[in-house]
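Given as structure tokens, the chain that follows is alone and in the form predicted on its own.
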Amino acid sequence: MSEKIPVAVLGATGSVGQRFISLLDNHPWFEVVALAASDRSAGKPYTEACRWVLTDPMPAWAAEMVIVQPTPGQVEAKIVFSALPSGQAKDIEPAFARAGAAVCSNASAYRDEPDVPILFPEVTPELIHVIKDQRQKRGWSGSITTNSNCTSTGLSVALKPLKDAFGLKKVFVVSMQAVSGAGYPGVSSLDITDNVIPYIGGEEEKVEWEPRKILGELVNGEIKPADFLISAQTNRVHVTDGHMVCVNLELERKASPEEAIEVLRNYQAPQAARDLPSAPNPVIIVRDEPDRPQPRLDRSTGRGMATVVGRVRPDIILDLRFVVLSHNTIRGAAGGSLFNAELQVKENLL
């Protein structure tokens, strides 16, 4: 690419905003031209307004960049990465879409809209073309695409090849979600230390419908969710990064663990997504060890963009059971939005 595309980060001082900045450092296609945050941060150098929480160092170019307010008049960029809270995203993201920007959002504000894709380039890249209908319907010259909830991420990737090969009827999942999924400062240390919290507000509902939309199909300009059932229980555990999901499922056509492992290992992303800068290769790593995957050992697989599956075995009530791990702030958040933006560039949809 002869010239890098100007991009901006909204909600830049938060933990996901920081992950955006870290991943955008030296990105081959994108150059950050604006960092936006709340009124209390606007006008300050980024290093002064932000308490950096990542282990990777703050990029030098970001440190002295002056924060602006998250409005189209203050931010001029072709692509806008949104790490805004959902309440703010509801009004701010459409303003950027009306102004012509491609908004790649980590917020949940528009995930349930039938003309807004929950986009996974390595799973269903064709859903990106719903934004043509989105623009026509809403009168936007830009667009909004979203990530899924970070718990739905690895689950959806692992379900895709099994759905294609055998069909899905019922999926039961139990999550063990890292504390970084709650943002910063997140969960109090007095609550999470030596503890598991068996409730995350709104999380189970998201996990029960988002993968069905992700694995759906485009029909008459809207996304029709896939036809299978998900039952979810979600838990917060004392792990820094990496969401683990235990999965039990019933297939339309019976399959052995060996057949499922072969399908998972052989899965390849559709051609449209294979050569993008953020694309994991392979998409899915299957571990054979009886005690893997583990967050501390496996969350950074494929630069944090790969999905790791292990313990594939028969289920005595349904058909199969296994464990899925994905990095919640990389593939499940900022990295996923970068991946979505790259697909839009390749498909000439800016």
Given for the second form:
Protein chains: 4
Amino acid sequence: MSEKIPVAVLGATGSVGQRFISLLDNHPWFEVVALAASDRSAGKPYTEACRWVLTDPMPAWAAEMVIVQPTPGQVEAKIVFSALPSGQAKDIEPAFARAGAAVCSNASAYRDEPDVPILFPEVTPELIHVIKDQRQKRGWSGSITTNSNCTSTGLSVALKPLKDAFGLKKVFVVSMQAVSGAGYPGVSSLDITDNVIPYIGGEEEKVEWEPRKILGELVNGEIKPADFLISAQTNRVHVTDGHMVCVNLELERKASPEEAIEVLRNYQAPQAARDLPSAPNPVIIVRDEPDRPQPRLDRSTGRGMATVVGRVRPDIILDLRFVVLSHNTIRGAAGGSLFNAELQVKENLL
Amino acid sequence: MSEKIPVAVLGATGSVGQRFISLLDNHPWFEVVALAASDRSAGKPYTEACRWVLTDPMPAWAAEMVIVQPTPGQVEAKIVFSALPSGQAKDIEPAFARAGAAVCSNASAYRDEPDVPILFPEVTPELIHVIKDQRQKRGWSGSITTNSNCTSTGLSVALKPLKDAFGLKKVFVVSMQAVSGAGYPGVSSLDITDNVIPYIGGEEEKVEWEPRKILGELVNGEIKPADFLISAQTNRVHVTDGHMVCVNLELERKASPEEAIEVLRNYQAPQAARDLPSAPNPVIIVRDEPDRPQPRLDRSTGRGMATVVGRVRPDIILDLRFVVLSHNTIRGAAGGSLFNAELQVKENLL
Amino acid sequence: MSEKIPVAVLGATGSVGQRFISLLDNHPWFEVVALAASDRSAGKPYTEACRWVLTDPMPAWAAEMVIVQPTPGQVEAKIVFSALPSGQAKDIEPAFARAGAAVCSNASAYRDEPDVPILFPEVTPELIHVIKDQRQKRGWSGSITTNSNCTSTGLSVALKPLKDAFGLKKVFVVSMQAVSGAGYPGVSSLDITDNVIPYIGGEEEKVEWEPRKILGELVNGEIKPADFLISAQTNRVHVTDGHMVCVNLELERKASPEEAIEVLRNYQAPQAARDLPSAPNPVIIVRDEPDRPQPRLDRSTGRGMATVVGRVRPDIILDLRFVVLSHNTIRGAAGGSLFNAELQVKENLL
Amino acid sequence: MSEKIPVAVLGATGSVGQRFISLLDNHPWFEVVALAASDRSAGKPYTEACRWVLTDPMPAWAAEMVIVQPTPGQVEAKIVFSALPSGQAKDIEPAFARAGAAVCSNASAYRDEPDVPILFPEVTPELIHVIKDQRQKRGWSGSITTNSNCTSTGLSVALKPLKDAFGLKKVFVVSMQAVSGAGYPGVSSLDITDNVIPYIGGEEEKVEWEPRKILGELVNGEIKPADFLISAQTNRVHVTDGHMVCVNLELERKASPEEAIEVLRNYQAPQAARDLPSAPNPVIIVRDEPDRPQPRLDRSTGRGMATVVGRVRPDIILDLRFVVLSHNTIRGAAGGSLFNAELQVKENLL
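Form predicted on its own done, so how does the form predicted together with a further copy of the same chain look?
So here's everything in the complex, that chain up top.
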């Protein structure tokens, strides 16, 4: 164990924090040396401070760890996974970056900064190199890297090979999102039982912007977003895990569904991301059945790291339509951050 | 009671048949004189033959009625409400029309015929007059009138005032539909619990065509569909009743959300449909809250006959987007047929 | 309106408070003159301070009322309905009783006091007279009357005619309770979707004690509980409204299921409670179908005030077993308090 | 692979059949050589004939197998796992037993026969030896072994150590059962959403009898049931997998909850069953948290083969009460049959 890289989890008691701990259990490269959470939990053993909500059991090593405060003085780790609320992330994440840690964050606090990547190793690993500019500009020895909003996740991955092959012009998106996206306790059972809620605060703005940054390019030390347009409507449905998205697409060059399926199926992650421990392989699964993907049946594909596409068919108005599914608390949250950290290790950026 | 119009329900034991019986209980104009269903049920008292699934109790008068076979000889009624499966409707409905009955049907068997209206009294009551041509052409003394697929319902109503005021060019639709749309037993609990099913057989084709016919015009004895385009993606979600639809809209003339809300809110049904017993008033409710409509909270608005619109806002790519909700087994099925029958009474078309 | 009795609701913004307001809409005897809630809401119009969660719309008169603080100086009402949390009820309810109001409470704070009735007009209306002793003993001009825990409700009503006819010895109870019993937001969707929670804090103790007090008698100015035994196991299931209870029963005198059904069906409320506005009639419905009652189909029986019993059958070990259903937020909460207030009006106890 | 024991699955396309195939994937001792199902499916590749409903994917070897008819001539296997409906099992299972196969059945057709064991290797493996008498009496070279109704499963396992240590007199049982217990499509979503169904046809009779046979003893070539009494009430709740049971217990010798927990926790399967591939270890998990077990969190304990007990506490009327959970389609169905087959291999009874 002694040669593994020491890592910490900030916001360890919440639902994303728990997912970090579960995914870090037996990780081949990382060893958890600190669990941090807010004042109220600090000083307690993890098992006391945390209401564990995952179906996988709490790892024994985590149960006994005493929670510390989320400050660099309390946490000695090369990589810091942040599951903090955005308000807290605003101050705490830069403190760690300044102190030399590679912060891999789920929070949205820094996603909009042009020198902070929203990183997806399986589609645009080259964007990680913006952190060199980030360090220089901000005077940090560490860095902040983010993963996207959980609804942008599967969408961005599925759009990449289509953008490469045919060019993207317009993207219409309607999401049907799982309750776990709102954290725990999150959505009241009285609100979602026998119901759909056609609104998630701030979500549509993120979905209309983040995939463009994720699929952007590095120009003069900043990430320049791709220039297609996205229109998003986001809904909460009665599903525990797994965000579904219905997509209508206008391409720059016409493509048949068969051509689209071929580029999706043949898609390979760039070399840098291929052999990382969290890398899904294949990156994208295309289902042929007319009624797939479905959250309950397909969300765990590729240990929750794969993107599942289905119903690829011509659009009566634009070019193509399809459905895409991604596990919102694995690929769309904790698993995404791990993947980002692994890429930084491989690229010698710690 | 003797002066009420005698009516019958075909397919009386199924879930739509039950809804007909529930809505016809104490109807001011109609009196049920016959309940008809397939061979297996015929001869039994209704209460024995039917597994009642509505939360409103079975009316006492229905419980005791003995089920007859769905043939004109067995059923003496001026108006015949058909909740038959499409396969049976194909032969049985014309038999009643030939025998002089006004068939008001939920089945899709005749919806595509240019001389058979998909009738929505609150938006295009004038289309009922196509049945004069229908009678002449087919040699019937009665008629067949249909209501639309349950997903086209709220959508068509909401589009009417916008079409009148601004003109329609392109409509993108993603539906989130209730399980009751599949009848009873319909969707297995194992399929829909913690899940979304992104496919409903034949549904998208209907949603892309029916609203155009509903909003069409009567030309030379046939209904000519309106000439905008619809692209539909349909999904089954875990909701008992109430179909939600997310809409993106391109108009012929630009309109702000405020202008759209004003025409939706001020919309009045044409005079012919205003005072009918099943007429919703207002026809359209526009909710201002950011998170409405919701199926559980809003589906019963206007006794399930109103169309509820919300989240009217500009579209980043086209002109407008909004959400629309309609009760699929009331306005979208049995209630719609009753409304259609009432219009025929008022227009002296029996 | 001026001749109606002025009433107030304390804790008006919560889910039980909302139910009070909904049930008081158009009440024939009562007029709401004040809505009170905690500091944070006081001063705001009700529609602003309250997240309305009922499917019935908020009454227009309530929307505009400005919320006041829950103190006798702020609230001039003869009857005060309390939906306060138990902690706040402890101090606030006696303050109103001292100031002359008849407090009808949902809180458990005073349920255990021998001079405070847990009142069920349809079974033991005579217990209301303990408030004369309560006034004398405590020096109040008003009073506190409570209704029971929502799980004790249907159980107590169903046990009364059986106790009268056959005597009760032992009662085994296993409940399956709705999420609305935990208030709003209450139970997280992540906790109850695809799940059962076999524990509700403090509930079993209440269910083992309250029915005995409800079915007790007035002796020397105190309520003496009935002397049968109850063993309770309580569970939360995925139902919005309606608590189900499975009961096994040992009687003092043997009875067949047919005899039990007869006494349940023939049960009449005592004369004092029969014609009150909230009185269910019949008090108890016995269903003959093997699979009833069911929460979704039967909870609204008698506008949510009736007790529905089914599956009355012999027990292989004791004497009888059956299932009982009651609407937990109507008969088991706000509706029960209204009923209690109406009894006090009829008995001239204000 | 050539040294593995050839096995077949009858009723392979249904939900229990699918579970058999999933659990047999990579089984260390068994190799599936035939999949059999009714006339309609026979002749088709499995992947075509079967609507796969498990979240684990269909094994590749199964997808390509061509389904055969469920007759001994078509199926050459030493062990035959039967997921047939009881009606078909009545004739087909004896045909295989006569032909020399060890039939391990989920059907209830032969459970009541005194020479057919309801086998639970972790509690009463010795009962398998009744099949010697079965062979002799019936002139079979093979045998029929059954596993119990899925609700009796966890209950029987949890009762065994308590019976051994303290003796059992009376057992009150109320179940909350998952929808998968009714097969696929099984329970309609319209019946169970926001609902509880307090009735499952034939279930209570099974639960009152089967645990007594399971915990019985072999006397003169027949299984003599244990002589305690069970009273059962069975309910369907909105859970996909995992049957919960609330138990009240009267013992022959008093025991404290602590003593009961100790014997439950220390319970070891008899030597014969300990090292079988499907054996859970530990057999019984006792949870200390007040709100466990819960179906969603605990049903997969021990790969779905363990019995999870919680809330062990004194009963106010009898001696003890507790809650027990078992995975109804793994331990309670296909997994149980595999376990039974493994025991027969170990005991050289094929």
